[in-house]
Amino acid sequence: MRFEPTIPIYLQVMDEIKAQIVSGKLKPGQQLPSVRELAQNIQVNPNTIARAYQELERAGIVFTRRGQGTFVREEEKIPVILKQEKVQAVLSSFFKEMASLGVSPKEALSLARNFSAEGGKSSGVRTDSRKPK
């Protein structure tokens, strides 16, 4: 895993066992790796692991059952929600960064849809419905 120096480390766990839930790569009841075979695993220190843990248990994504370990909590809607709460997120930095750029809503919808239908692949990409002169 590579981390980004920006983000604190434990925030770029939790966020990639969210992806694992969404993805179904984690399934509800699964257990997850223990803190300190996690933390061997990609290399940081086991205080972060466990302070990840915690968070996504006060977040109610999973639990954790005292000699046991920490599974993924049991319910069906959690991959959904964890989706949704990460297609606002990545949806408002989008319009956020297009805003700044001086792009209008309707535009970065208009860019948006030029994009996907291209295949994500940009072959200039123009901002405006002019002709080039």
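Just so you know, these numbers come straight off a predicted model, no measurement behind them. Note that the rigid core is defined as the largest set of C-alphas that superpose within 1.5 Å between two forms. Numbering follows the first chain given and starts at 1. First, how it differs from the form predicted in complex with the DNA.
- Superposed on the core, the two forms barely differ at Lys27: its CA moves less than 2 Å between these two forms.
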Contents of the next structure:
2 protein chains.
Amino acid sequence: MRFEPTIPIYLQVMDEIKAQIVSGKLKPGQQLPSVRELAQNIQVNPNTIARAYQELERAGIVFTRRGQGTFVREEEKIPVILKQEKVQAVLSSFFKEMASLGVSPKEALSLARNFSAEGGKSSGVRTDSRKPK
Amino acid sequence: MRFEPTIPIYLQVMDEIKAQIVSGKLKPGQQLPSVRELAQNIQVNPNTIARAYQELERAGIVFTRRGQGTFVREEEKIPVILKQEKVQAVLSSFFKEMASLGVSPKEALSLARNFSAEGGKSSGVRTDSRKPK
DNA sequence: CCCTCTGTATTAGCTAACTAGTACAATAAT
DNA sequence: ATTATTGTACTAGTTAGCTAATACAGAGGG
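Now that we've seen the form predicted on its own, could you pull up the form predicted in complex with the DNA?
The next block holds the full complex; its first chain is the one shown before.
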């Protein structure tokens, strides 16, 4: 596992595990590698992995039993939880980017309504549809 | 001016000034209060205001002349078209990302209304949920 | 019990971000 | 030139967040 130096390791670990759950490499009920094992694998302190597992538990994605291990939760709620999380992130960044352009949330909503009503036409202005930032 | 203790002061100052520009309290070409004056008003260090002004300049919202002051940029000099393009890009990418999560435009709008009504607090990325001592 | 697996708590050190104190530098009016 | 205004540079101290080193604690098999 290679790390982006600007992003906290425990967050990257979380993302990796989420990705494995979504892709099916980690199935509901399955045990995650122990904090020490995974820590050894990626050459990092066990506490950093523990932190990632704790946050994942807090997010409702895994559960932990002391002395036994950490496991992916059984419920199919998990995809829902993950989806909601991403949706929230998209919403947050949308309003944040709009705000950075001097557009108030109210205006942003109005623009979004127009945009969606017009089927995404860009009112004559050439649009660069690449993902910003 | 009251400050949210969890948000850097210079960011709150920036937001306040943007709001004043949008509302017309600060007009194009008009001079902003000096760093010392505003610092005195809100009981904060001049450098903190300077930081806010620098970031606003970097964002193309104001310009600064040393020894003279900081001013709101004239409308003609503000890259309005570029701003429009960016707004369109943000809108487009918003709906595209939502679609990739299986969220229809209609649902996206509804979620956005909700999100903005609730203040969008779930954007907190810096989370430390560990128990304090 | 003893050993070894699991997660957890405690503590410390490092770094980046923010803010303040102070001194410097440019502009313009006198 | 002097003076009063403006923004800026430099330095230091505080804080929050991340990671590591180490020791503690629960579960289960010999």
